[in-house]
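Next up is one chain by itself, shown in structure tokens, the form predicted alone.
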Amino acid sequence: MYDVVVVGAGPAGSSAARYAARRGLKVLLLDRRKEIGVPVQCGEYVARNEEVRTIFPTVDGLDDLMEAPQRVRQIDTDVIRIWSPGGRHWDIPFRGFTVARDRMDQGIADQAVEEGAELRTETTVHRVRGKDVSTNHGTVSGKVVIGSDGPRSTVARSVGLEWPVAGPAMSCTIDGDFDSGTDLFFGNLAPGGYAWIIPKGACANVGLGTWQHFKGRLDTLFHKFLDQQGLPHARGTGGYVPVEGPVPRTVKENVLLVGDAAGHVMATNGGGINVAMICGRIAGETAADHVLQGTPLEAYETRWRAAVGRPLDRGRRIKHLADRFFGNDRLLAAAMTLLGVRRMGRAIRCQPLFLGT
């Protein structure tokens, strides 16, 4: 028997257990890959900790939180470039840095290991009944059971908890000279999302992600976006990314959700490292005040949101504002110039695009 078992070693489940096992408590990390954090499934942005507390103000111990991926951190950026489909581009200050994403969640973990967590690899898990977590080594219990293994969670569907609005993505590494502005291409080359280059030195990470209800073939897009900015084809890594923010619940008995399985992603500019991170780390201590001290476990509910959830939110509902003008380029493109930069820059940040909204 474990206090805590954790089911996913990304940024969200490995923070988790980081901090869980920091309180003293037993905790076992699974993940079902042979190598955290490979193959990279992101964009491989995070947001630098004065952008993070312009978000999240009431957000705390971001030095402490944030410490592997600085130690991973490639180039900063301190420009995100809006494209609209006709070719205008809008600069909007954003500090930023890019990382090793593989090497990222891999310093998370052995901080989790170094805190006391135990970790298991290749260890895929089948179902959550209970305290039972059943697995192809076999079955393990836990007092509580944290599921950060993605918007396609398997702890969610085994205790009926919902999963998250998730739209495809693609992205690969490419070699090239690259200035270090992240650049954000919108209109119908991504319907209803956007495509990027995010610059990491002598390469940049490149993809496209797109709406939930796309029917194609995400590949055919990806590779047009490549060819249309002169790039050579490469094969790229794909998954989904939750697109319209949290779950409406994300604690069902002795299960909390966290990270992409429970939508903790800003719907603007589909940022979720700084997030999970944050979220990671509530879901640890509020296992731990379960445990120790007979906390509830809807505490956690209540915790996270109060941190992170207005944004989230305000981010949800510009989402579906933007959402009407996604299927018309030339719609989209006007309505990109009515807002401008000052508006651009609210809406990435999850901020009202107006006062007094």
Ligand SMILES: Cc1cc2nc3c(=O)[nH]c(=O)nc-3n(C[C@H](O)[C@H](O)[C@H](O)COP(=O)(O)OP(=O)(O)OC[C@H]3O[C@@H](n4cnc5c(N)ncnc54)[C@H](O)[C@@H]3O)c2cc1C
Second form
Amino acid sequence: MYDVVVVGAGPAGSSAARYAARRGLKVLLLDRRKEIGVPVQCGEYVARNEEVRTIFPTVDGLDDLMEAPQRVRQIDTDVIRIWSPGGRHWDIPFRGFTVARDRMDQGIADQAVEEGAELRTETTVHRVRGKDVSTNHGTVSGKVVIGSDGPRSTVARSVGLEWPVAGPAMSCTIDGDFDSGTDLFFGNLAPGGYAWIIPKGACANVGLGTWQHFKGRLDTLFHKFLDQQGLPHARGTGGYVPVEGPVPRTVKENVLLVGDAAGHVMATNGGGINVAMICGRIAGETAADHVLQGTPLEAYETRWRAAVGRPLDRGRRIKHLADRFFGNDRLLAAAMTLLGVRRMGRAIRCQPLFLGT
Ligand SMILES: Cc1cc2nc3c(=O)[nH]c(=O)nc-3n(C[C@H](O)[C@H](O)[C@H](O)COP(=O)(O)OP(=O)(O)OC[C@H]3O[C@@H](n4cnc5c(N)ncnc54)[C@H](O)[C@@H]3O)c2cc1C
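Next up, the form predicted together with the ligand, please; the one we just looked at was the form predicted alone.
Zooming out: every chain and molecule, the one shown earlier first.
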């Protein structure tokens, strides 16, 4: 019997395992992948701690939390360049950096192991029933089960918790010289989402995400975008991104959901790494409080909502507002002009756009 079984060793699960193990708990971290973090399905962009403090002012201990991403930092990018469908652009100051995502995920999992967690790869979880977690290698038991297995979470489905609303996205790496700005392109080229070119030094992560109702072929849109930018075609990898923020409920009996499984993503920018790690730490620490002091697990829901809930909810509302303009490039371009640099910066940070919102 483990104190905690964590399903999924992405940034959320490994952070949860790391902080639960640090408190002396017996922690098992499972992932179906052979190699943690491989294949990369990510734009590899991480917000710097200064920005995270602006967005989530009550969250502390970021230097310790973000130590592994910092270690695999590639380049700093201080401007997000937003492109309208008509080709106009605005430079929004926003401090971020790029990472080698596979090495970042491996680094966080290593930290969990250094704190005492046991990691098992190539272990796929099929079902959770109470304390029992069934896998392709037999059943293990945990007093607490943490579902950090992404937006199509097996853990959530097993216990009857909702999946977040999610849209498809894909990206690839393209060699070349790119300046240090992060480019985001909006309009019908990526309906309901955006396309990106994120600089990584001698290459860039180039990708495209769209919304949940998109019915066409994502790779067709993706290749069209590459052609439009004069970039060569390369093999992309992809997945789903929660696009409407958190699910209504993230705790059921002994199960907690965290990261993409809980919809812990900023709806206005699709960024999930920072939030997954913040909420992962809260999940791990709440599991420890539960096992060691009898704190009810419901405290997890209250704690993560207090830390990141308001900006994530606001992000969802801003995204809904933006959805009214997506689909009509002329209208979208006009709305972007109206918003201007300051309000676009606020939208990216999930801050109120207008007084009283
Ligand atoms: C194309 C794309 C680009 C993105 N770009 C960015 C970006 O630039 N910046 C950013 O901040 N966010 C980005 N995101 C979002 C970000 O990747 C996620 O929010 C983040 O990975 C969430 O972390 P997580 O630990 O919750 O989930 P994940 O990182 O998805 O980890 C889930 C883990 O669970 C494992 N797993 C799943 N099912 C099972 C099972 N049944 N049994 C065992 N293991 C299982 C998986 O193998 C995986 O390792 C992007 C997403 C996509 C799809």
